[in-house]
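Here's a solo chain for you in structure tokens, the form predicted alone.
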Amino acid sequence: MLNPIIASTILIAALYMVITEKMDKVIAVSCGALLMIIVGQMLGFYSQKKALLAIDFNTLGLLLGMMIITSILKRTGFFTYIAITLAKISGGRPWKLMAILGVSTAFISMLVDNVTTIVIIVPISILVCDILGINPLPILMAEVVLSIIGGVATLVGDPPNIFIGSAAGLSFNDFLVNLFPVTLVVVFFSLFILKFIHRKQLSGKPRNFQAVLNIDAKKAIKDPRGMLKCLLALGVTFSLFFLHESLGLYPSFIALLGAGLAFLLLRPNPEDIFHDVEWPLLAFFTCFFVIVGGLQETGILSHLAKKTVFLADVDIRLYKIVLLWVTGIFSSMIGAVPFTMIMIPIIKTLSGLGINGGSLWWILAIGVGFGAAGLPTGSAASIIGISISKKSRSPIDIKTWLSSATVVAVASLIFVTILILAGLF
């Protein structure tokens, strides 16, 4: 009994130093991981080579590749010309605006991270919203969420879906036939939320449409030849992404030689290119590997999950309820991807158990994702959305998050409940 309690303090005190801030979260988890690997040893219940074991390489493989794809295009300007024209289509309406740009940026999120989305969407729309003289706040908003929402659609969306793909051994098109239809249907059914709850906000008239009208988007393309090889690559990928079951290729093998393919076609600096890897991020994720696989080791997550087998004796579809709304909670409040690891092997043994596994995947995918939205700690994608807001004239603060983007977050998990009740997850 010794183990267990012993590897989940060291889990428990790394993820309360990480949502704290306490500590630099790599170095946190590197520090959980180091102890995790000592102490494993010295107790006997875990080793550097089971520790080596526990990194998923495919997960993080996938994850290299998609940053570096997307790195290469955004140099080309590609992203800037999609905002700047949509911005333009939206005839300066803040509701239109927001529409057009929060889907855009839901849709852009299931092809590549919703941490590269906002990242290169938020500061592009902050500037057409000063241009135009409106209040940003409700189209930061509900391109942030919408971004979060939108990633659950895919594979290569969302860092937790890339998790429970690896692990579950569930293909591009898997994620696509039993995702993309209800994450579609959340999608523009928040946005619709966020009209009504940002309704005051969205009824100013802009003042200066004429000045974004001027605005020559072909200018933001700055390799306009790089740019169609990039999207090239990107089209390989994902081609490869939807054959890769018959082909027998991993996904994270795909990524890469996606961005071996940019690479080769553009020929960037290497330097500038790897620059833009979150190599903080694959930090984080291969030491949280590290520490969950020691707690693993131990037998405490295949005995909680052991423990809840009678509830779905009892009724499958409570079963998948509580599960839902536990994995939709505790993804908001601990992040989307911690849990996702957390939550992984006990699936995997529920699985084991006769459980079923496929539609219990699905439950966590969508769990995670979409409560991922209900506190800003949910996800990276929140965290950095919210930070660079502060550069607006309307930042998005807590208060703010909490009436509309937990409310969206809320709604999504009960229209998923009474897709559950309804037998159809």
The other form holds:
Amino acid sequence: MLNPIIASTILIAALYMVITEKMDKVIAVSCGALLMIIVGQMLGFYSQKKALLAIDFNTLGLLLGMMIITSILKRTGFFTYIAITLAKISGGRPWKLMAILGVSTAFISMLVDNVTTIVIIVPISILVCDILGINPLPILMAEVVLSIIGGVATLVGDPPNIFIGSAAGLSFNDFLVNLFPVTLVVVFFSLFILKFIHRKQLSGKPRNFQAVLNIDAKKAIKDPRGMLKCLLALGVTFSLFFLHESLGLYPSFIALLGAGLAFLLLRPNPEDIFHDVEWPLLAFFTCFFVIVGGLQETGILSHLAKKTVFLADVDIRLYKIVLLWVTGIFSSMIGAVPFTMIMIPIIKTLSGLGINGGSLWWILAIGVGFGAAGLPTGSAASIIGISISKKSRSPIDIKTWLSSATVVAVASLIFVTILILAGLF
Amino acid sequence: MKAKDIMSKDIVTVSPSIGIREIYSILKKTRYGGIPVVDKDRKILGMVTKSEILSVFLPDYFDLLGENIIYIDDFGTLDEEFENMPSFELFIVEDIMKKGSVTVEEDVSLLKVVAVMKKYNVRRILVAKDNVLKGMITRGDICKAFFEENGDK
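What would the structure be for the form predicted together with the partner chain, rather than the form predicted alone?
Up next: the whole complex, starting with the chain shown before.
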């Protein structure tokens, strides 16, 4: 009994430090990881070897590869080009701008990292709104919230999906078939919920649309040939993702292959590209793997899982609904990534117990993914989006978040609850 | 030669509460590029230069747009607001000053002053003791000291 208590204490202490920002998050989790190994070795439940095995290099490789491709693509000016072109299509009308930019952000987030998307699209959107003299707030909310929701659709859309895919051995196409349709529906109805919530702010009359039309979007592309080459590399990467199961290729291998191809075709200065890679994030994930690995070795997580099985025996649909809401709520509070890592061993145990585990993985992905929009702490995209909005005249404050994004998150979880009741999940 | 030998002692300073328009007229009158901001005990709070004044014209998020600014010629409504109801009038020194300042002690050598200026890429440096302002040295002061001393020989 002692081991689980000590291991849980280390995990909770590390999470506490991360959430309250009392310590840099990488330092907090690396201390936690080291402590877990030391204590685990002393008490005999964990070892250096087990800690190494707990690190999922498939996940890390996939993240690294996608970060590299995104960094190279970003530098060609592709995302800015897209954002300006879309703003022109909108005709300057606030609702159209919100719909076009929001939905496009959702789609881009299915392919590349949310944070990169937000960092580029949000400032350009604020500028376009300022040129038009309209309130940027609804557009920013749509971009941030829909990027979080959009990420649920694919294996590579969001780190939690990468973890789940790797741990459960689910392929890119599995994700696409099971999550893309529901995500697409949720993206569109979230957009309309946001339209209703922000209807007043969307009523502004745009002026000076000609100034937006005058922006030469092509000039945003710093390296036109490079952009095409990089899109080619991205295309090859995603084509291989579609085929990875039948080809027997690991997603991480494909992502790194794509990154290598982009490097080869564009020959950027690797130092610049590696500068863009979020090493602290990769270090955070690595350390968190070690911490959760230790907790798992104490047996507490599978014990927890077994304790809940009776509910599944009573009614599997009820079990899924509880799982959905618990993951949604915790994901919004402690962050989608840490909570997914904790839940993975639990779901694994449940699958092992012969519960119709297949769909539990999807419930987990949806719960953490949609739930992450519930509070600003849920995902990195919201934290970054909010901090950028503070530099504009319409900062996103916690009240705005609760009355807008939280409503969307709750509505989308209710929608999925209905799908579960209807037997569709 | 030491810093104190070439610094100007008689320098104009401002308090953090004065308005941006007033700063502009002081800069124009004194032909200084930058003015130290001090409290009532002449403790250094910061520095306000022409580039700080220029930066209030721009919305905060502009620095996030990076190179994307270069090919946008017409800022539409933003331009109109800028010309018709300038909100920058409301700024006071405290809002815009660069907090803290690169300082040297009175007794340091001129070479050190040059090295510190280069290191922090500043055009002028404050001379202080215990953070109390004693004087200011500009790039011109240093050039003058070197060239005119050598010329005298």
